[in-house]
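Shown next as structure tokens: one chain only, the form predicted alone.
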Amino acid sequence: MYSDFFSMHSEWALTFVLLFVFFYDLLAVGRARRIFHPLVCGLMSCYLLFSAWNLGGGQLSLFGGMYVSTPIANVMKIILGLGTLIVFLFAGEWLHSEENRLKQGEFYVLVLSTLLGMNFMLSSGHFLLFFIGLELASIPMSTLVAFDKFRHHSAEAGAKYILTALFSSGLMLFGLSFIYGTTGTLYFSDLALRLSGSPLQLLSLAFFLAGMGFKLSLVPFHLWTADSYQGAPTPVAAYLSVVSKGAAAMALMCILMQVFPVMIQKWQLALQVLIVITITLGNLMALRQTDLKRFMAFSSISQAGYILLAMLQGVPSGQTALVYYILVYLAANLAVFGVIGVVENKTGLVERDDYNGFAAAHPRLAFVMMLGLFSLAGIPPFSGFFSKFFVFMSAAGGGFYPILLIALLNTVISLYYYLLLVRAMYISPSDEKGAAGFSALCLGWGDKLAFALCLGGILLLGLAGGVYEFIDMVNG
């Protein structure tokens, strides 16, 4: 029935909007382009209102169960939207520039693209419509991280990134060639019934969590992580590091409760390893990274442990903890990649050592990214203790302790590095370079208002305990 389309509220919305931009940008001319950005921003409020007006309701299946939407899924549609408004928000001045000026449409419709597939891939009740979800979130991706061609370091971030996601997703249809070869179907609710747990399927099992671990950059599917971050254009790294991860864990999560419900104790035990590995050496190379791209690529990648966290009990509450992970974790990392980013677009500056003194110079900024980078570090009271503080309470549920443990003597680990760039700030001395570079900065009205929505997330999320129950009560 046509009429099913329709009742894809998200996905059709989005459509309308990324349609509107691409012919808007292929006909308007003069003075039409000047308010393209505002334009683009204004659309994708438009898009999170709407998606939040029909918020309610229960489960819906259409297309013979290929497409599910689910409320809690409905509900991190609308955190992945929220976090490319904000990321459109910061990339203004940057696509204002003379290089990308002509090139604005192109990246809106490339990032709109990546946020369609990943919609899809939330609600898919089949793997053919996951992974096509999937490719069409990790095609555009690939230009965005070249999206500066003429960059040395873009166009090898770009050939390191499409290389990867093509050696995953063929190690992926493997795995899934062989849950259709044992069992004779693709769609999520006759799987949980089929599936075994036989050798063949626990190696099927194997080879889709590898495809998933490159998604989410863990440890050891996370080699093209720091060169990518490095190579690609700052508000792509930030889009990277907390609309793709999220939407790649929140799918993860729930194709493991639908599908492998028979294979828990399977996957509960990958999954710890993963968490271990992912945490630690994140961790341990996050200490001797010295360009804030490949350190904040590193972080990503110990968080991206983090969330494991939530999953290892394969429960409801888990996806609660997930989802508001990542909303905390959108707030918070956009805002230290905000600051990086109005940094490297007026200056160039990228190393640690080049924000000496920058709290005299720039105070706000300064502060801004201290507020980011201790609640990306846990402390309270800011929300990113909170944050922690459910995935861990989640992974306590099932008795994971040992994990847990490790997990807690990381958290010192990353407080330590994320404290190297606040003393670089407020106590190590400038120097000419960074004194000079400083002075011209300069904040427009998308910067502003998304430092406003980041600063908001960090300090009242954690806060307004009704955000987390609010996930919960939509949970069910």
Given for the second form:
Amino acid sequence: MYSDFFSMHSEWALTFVLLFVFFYDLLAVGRARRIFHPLVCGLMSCYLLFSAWNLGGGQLSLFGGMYVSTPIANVMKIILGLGTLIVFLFAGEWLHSEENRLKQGEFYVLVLSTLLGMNFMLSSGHFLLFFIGLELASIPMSTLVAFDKFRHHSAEAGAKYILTALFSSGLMLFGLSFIYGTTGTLYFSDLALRLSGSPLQLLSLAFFLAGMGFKLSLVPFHLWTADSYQGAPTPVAAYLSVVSKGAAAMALMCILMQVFPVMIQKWQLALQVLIVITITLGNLMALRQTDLKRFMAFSSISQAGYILLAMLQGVPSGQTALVYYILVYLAANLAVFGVIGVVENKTGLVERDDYNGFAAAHPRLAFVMMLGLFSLAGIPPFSGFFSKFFVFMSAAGGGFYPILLIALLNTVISLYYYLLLVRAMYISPSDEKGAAGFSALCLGWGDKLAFALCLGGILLLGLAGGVYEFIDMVNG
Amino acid sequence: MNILSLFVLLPIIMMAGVWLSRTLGQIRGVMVIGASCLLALSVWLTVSFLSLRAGGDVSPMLYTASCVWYAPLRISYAVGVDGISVLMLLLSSIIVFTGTFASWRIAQAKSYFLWYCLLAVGVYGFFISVDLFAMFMFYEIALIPMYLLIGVWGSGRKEYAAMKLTLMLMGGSALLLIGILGIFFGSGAQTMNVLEIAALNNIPLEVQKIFFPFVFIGFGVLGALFPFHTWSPDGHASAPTAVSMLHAGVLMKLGGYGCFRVAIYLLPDAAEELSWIFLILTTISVVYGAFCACVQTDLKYINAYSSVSHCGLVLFALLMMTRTSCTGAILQMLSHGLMTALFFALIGMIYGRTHTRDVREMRGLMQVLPFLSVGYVVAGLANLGLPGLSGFVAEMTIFVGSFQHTDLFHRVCTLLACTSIVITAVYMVRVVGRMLYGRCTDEHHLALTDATWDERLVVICLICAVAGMGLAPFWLSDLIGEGVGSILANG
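Return the structure block for the form predicted in complex with its partner chain; the form predicted alone was the one displayed.
Now the complete complex, all chains and molecules, led by this one.
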């Protein structure tokens, strides 16, 4: 029984990193504090290498099926870890500022505990473990959103986040209680056999979808998103939009496929409705935003709709497309958030108009941002094109052509608002405020490394077919 | 490595070269060497293709190669050429070569040429690909540099025009993507290779009828099909000279080529059934474009509408689906590509001197700019189909081919489309008479100097090509004919 504990490699490693950072934060003084950031990034890299090392091996079921680790979930954990590492790299400069220097350790510990929660979500074989993972992922997150506690926006965003998170958790628990009441079990493997699709179970499916909809910020459960992104510190917003969303999407797909295959037609219908309104409304709202963080919030809402397209068919190949989509989305979105963060950190500018003439002042950063935006919009030869194509292909394989048409027409709208930002950077002439601020921009080593990782992802993940094939091979 | 992949590789190397260059001289050097290599490569390809055919090689595509790209999704990078794509590659090389000289004095040369080369990657890649995924990818690669090329280096309402063009073409490609996926899943093929799907030829008629409009409109947007042509006048009018040349000369051909290679080749039964709808639209395109050109006063708008009319003729001829008319369509693509590039080059040069494109503000330019004016007259004559120049060969073949249909509907459409010849003559002669002849009274215009050496090179190259095509069309139509034959034989 105890040997089961040691088989949970990535969770163990992550817990170790977490505890180490916690105690280091308590005990380190003087010079030791100055290398805190590099140390944490180094530890995260070691954790990633360790997880990659243990990637081999098949499905593992521990604690009587409570904890189930599948190869594809392990790949997803590595991707999430990678996203976290990039966020840490970007956060370096921001954490060194006067007001945050003392809170540096808290930031790492909180982020790592949400990551741990997500890992449990992905490996759960029982709804209780899933729920604990979900809570572990969302409660520290609200603290992170409110991290800049002296900024009014941030506190408000934190409050909004915790209230909606708790409400959605409550909703989901309510749904789970119906499932337990009708079947007498919460093990995924048993549920697949015992669920019959009775009305009460349908209701629980609806509650479950609504709860996950909050996490994924699907329309109509998206209302917290824009405010939280705007109020949260930029690295936290980046983390929310990529890592948190990716974990929720993957967990949702696994559970829909494992637990609810009986009701496949019902949840396919629900997903179709969610996709159409999420993509369309997300895009239409994004059109109106001028604050870049709100803009990215709505863009990430519509991206969540595209992620759902991969789930529609409910087959393993869709899972591959989903994991690949999240990987590519991670690179592109973090690149854009990285630029926003760097600029905000140094100049305090976050409006789109502030970026007028950015390309002339800072060609490299503007170039990175443009590539990120093109990848998000799905323009070849950047990897976003490939991930979008595969997601569409997965939906077309199931014959969902009408949904596909709507989603594709929406890509045109999304291209419009991404191009608006490109236009601001490259075509509009600069005003004096921006030009003066941009000249002071300089990048630390963490930013450079993070941009290099993102840029590598944007350029290579698509053109090199091997990545997709690897994920597909792992998925079996 | 396959010889065709060089067409994609060379522009990428050029991009790297431009990226690394430090001075304007180096950038120009890289571009000229690269563009000349591309031109030489496509001439060599044409010659060796002809000799292979003469040697009795009858497979539908030559120089084929395929390498698996995404095995789980059955996507591969597959290339191959037939007579049609060989000529399209040749056309692209001529335009890329002359376009390089036409942008000799552009501002911010480095980033300009980077995007220009990316555009070339897309265009070449599209013409050599035979895999639906690769085709679609290159098609989209060709679209996005347009936004920045027009938005940054354009003139007039450039931001509006760039956005409109990009979004409309992206909308087209969205429809196209559905069509491609529909074809792939409908045929149940093992790869996305066009040849394989065509060989299976097993898509049920109902499925074909659903996806044919998607594919045809998707490509048709780029080919300026009637209700979706509105991006073209604004886009061409705002774009810098070389970009207009490349866009009207080559990129619009992607539309016609795609309609033929994908829509008509892979969905032949639906093409037969539904062609009447699109024939009506393209007839409108042909006539309406010509009439619009008559009332414009801006030189670039005149040519943009003229392009709508002529590219409409390409789609019109393809939909007639006789061997002669389709051969004519391909000839028209070549002819229009060359002469419209010539037009836009000349307009750019004239605009660079007079700083106006309004026909009413220019008079008697023949006096001060004899070389450019003569070039313009030649281009105009080619445009209205004077025998001996390229336009005549193409339009003649199209109308003869279209008239082979014996039923009333096709004949009426053909007759209506024929009127465009007359209308074209009206606006061409009007512009030439108004702008070039008469007495030049404007003081500023009297002080102008004629073409510089790089401009002369562009004009002479293109005029040679236009005249060459008009004088010796037979080897071209033979080369095209067999490609057309194998595509039409599929239905």
